[in-house]
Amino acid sequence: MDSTALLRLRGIVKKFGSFTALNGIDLEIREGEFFTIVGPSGSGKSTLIRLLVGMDDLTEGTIWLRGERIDQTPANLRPTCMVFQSLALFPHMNVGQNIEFPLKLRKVAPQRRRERVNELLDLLRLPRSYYDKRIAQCSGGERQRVALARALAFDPEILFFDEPLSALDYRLRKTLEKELKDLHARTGKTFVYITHSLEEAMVMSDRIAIMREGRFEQIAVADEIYNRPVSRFVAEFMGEVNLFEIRADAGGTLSGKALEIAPDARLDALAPGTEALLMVRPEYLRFDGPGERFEFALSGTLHGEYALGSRIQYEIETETGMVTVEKLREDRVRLKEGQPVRVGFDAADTHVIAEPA
């Protein structure tokens, strides 16, 4: 058990009738951490966050905050706060009234409320003159900041976020991702963030938890999940990936369908007499050319070329299916659709997933 953990979950189960939405969740979140839970629709991430803030009751399990059990504590008595996708701002109140609402509930004196609102407007980089601005006059980004300021007015120990940026346009979303990360650093608060966007998770998080069918598939820092996923599901969820069936015989010699493998190629993570999936990300594949030597190679024909901003992606049709290669735009390789190509990679650029092919 992590002695520095702020929040601990033990054996969390949530059932809706005969359907089990969460099944045996164990988790520890450290104080001051930006922890993001990512997963496809229906994986259980929103159900989990509703349990954490007290909006729903557990079927089984316990939730501990600083060593005190809180799963039976009413939501309004927990030192936590939620920022919803809908923001849930009061349209009949101005910006200042929205932010100071939790302070008013706590019967904080009017002068101190106004001072605190000004502090929060400064923190969220909104002009103090916005105190009297109507919510309907605020842009999408300004409303997000007002919702954050109101959440911080509670002075919660943990802020929970349920996909708060998903309804915004791409440019504003990218701006607010950076601002949220900066806000986290400036406040020192613990952030627990729910999203279906891998990009959001990669940009902002200290650690990421990948959810699947009511369980955590993997919890780690972003680089580890991207480079060393524990399963096919995580590998594919974390972006474009190439997966190849690979086998080591009793002597450690490797073989794989449609793969040309150099005699001296070795995979230390693959035990003799076993088979697994060999993962290589598209950016690690290289086109054959003068002076190139590969430990692993395969041949096919170019199916398509796609411009993705600063990157170029190539899809190559092979005997085992489609393989993806990615290059920076300045390293673009000029190829024609249908052209035969050969690509390769080395063992150092791979990861072995101990999962049947």
Given for the second form:
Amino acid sequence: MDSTALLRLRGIVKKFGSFTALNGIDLEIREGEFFTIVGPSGSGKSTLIRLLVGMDDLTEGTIWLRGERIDQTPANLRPTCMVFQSLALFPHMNVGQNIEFPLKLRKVAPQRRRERVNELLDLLRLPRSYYDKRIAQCSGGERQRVALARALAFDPEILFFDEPLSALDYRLRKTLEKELKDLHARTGKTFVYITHSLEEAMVMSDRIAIMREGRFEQIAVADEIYNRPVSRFVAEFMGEVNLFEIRADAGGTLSGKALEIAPDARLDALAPGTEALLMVRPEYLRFDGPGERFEFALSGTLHGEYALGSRIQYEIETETGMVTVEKLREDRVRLKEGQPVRVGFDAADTHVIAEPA
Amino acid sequence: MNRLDRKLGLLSALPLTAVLALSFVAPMLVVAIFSVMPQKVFSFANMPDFSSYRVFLEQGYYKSLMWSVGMAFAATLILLVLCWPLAYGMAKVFGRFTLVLTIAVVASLFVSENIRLFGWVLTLMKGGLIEGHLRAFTGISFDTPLYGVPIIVFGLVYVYLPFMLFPLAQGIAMVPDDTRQAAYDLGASRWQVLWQIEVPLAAPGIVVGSLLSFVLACGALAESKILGGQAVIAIADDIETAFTFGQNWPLGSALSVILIVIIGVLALYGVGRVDLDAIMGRRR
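Moving from the form predicted alone to the form predicted in complex with its partner chain:
Shown next: the complete complex, the earlier chain at its head.
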């Protein structure tokens, strides 16, 4: 057994009637890790987190925390705690009472309780005078911090987050993402975070799990998932991507629809006599120009040009569908809509997904 | 825009204000003035004295008041305990069955209170529906539970159940599910969740329901007359007698004023303690 695993899941199945929400989940979460589960709505990530904190019963499988089986332990006896999407602050208590709620349940002395609340207010950069502030008077960001402080007051082994930032506006969300990452570093706690936003996951996480239809599609560090997705689903979920069908015949010669392939181009990951998907991120595609040489090239016409702040995106209509190219604003290429263009890339910039089209 | 809203608001409140002034405040004033008139007069053209209030203390009318308030209090407590699980079910568990329950409870209000109480008398009396059948089939007999204080409290509970149930269900519906789950997740037991989260957050519903049933029960007289057989006299009964058989309007008025003051103080205290806007609709 892996001795570094804090939380271990084995064969988790959850059924609602005839619908299978979770279909055989195995997972190990290490101590002190920031682990994010990403998936579209309905992928089962909320169901999974509710099982982990004990708000729902699982149909099959086991959950171990520090080698102790907890799947039959009710939520109020598990040493884990969750920050809700709605935050679930208690509106009839002020900020201080909210934060000290778990301490009061444990009958911590009032003096010590007050000290701990002050420490937590400091940690989350809230003024100590907020102790007496009513929840209704707090801003969205302040409520977020109060909810975090309350969860930290509980001193959980694992802190779960159920998309707590999804209801906030963009700028506040960006600030809090960084704060959360910072808080993780300072507290050394194990964070398990669920979100449907890949961007959020990339900013904060040590490891990311991509969830699809009640299963994990891939579990890896952010870079690995971005550069080497295991499936079309992961590749497309992780942002803009170009996918081309590619085939290697028995002799190792490559061919693909609409692709001009240089005779010396090699794809080591593609075994002779198989077909697969060739993935290229838009930022790796180059426009043809003097002295330019491609291992793989495509021709088409420019469909549109879109400014994305610091980057420019070009959509090119080709025989195999729309191809996306992205350039930094400073590398902008002047092109007219409907103009024929040729773009290309090299084998080193690609990743082979062993999934037939 | 805001000033126009204000003007329109005041303007549309005018007719109701006039009606209330005429039909509510005026009679109250008349009662208040009569209550300080000498005994058994029918005109304001007398020197005020407080003889009626003395009669209240000296002739044992305070006992009726204490019975009424005491029984109303007991009935309200029993209603709270009884209705909480039911209201909880209606607000959170039953789903569509809630509508059936609502219709059933409301339907009982379609029949006059007196008739429903006489129904209970027929059911519970010696030789009635229950005892009569039991005796006929088994020969076992028992004393009727009618004509005592407990049956009056039962009657109050029975009659005023809807007035507790619906506000309570409304109050419980206002408790967000995730605050309950969050408290549980943070280590609270079921009881701690109930006392520290659900009861405080459902407080508006609890207060409205308790006030409605308490106030109505304080002024109730049919239960003590019909079920209780006047084993104890309710204050409302005394008031009625003073105005009718007694021909003593000042005494009836004084008893009314005392009842109104007690209920009024309790109501203001209760309402002042909770955010009624939360249940009556948010004020902007």
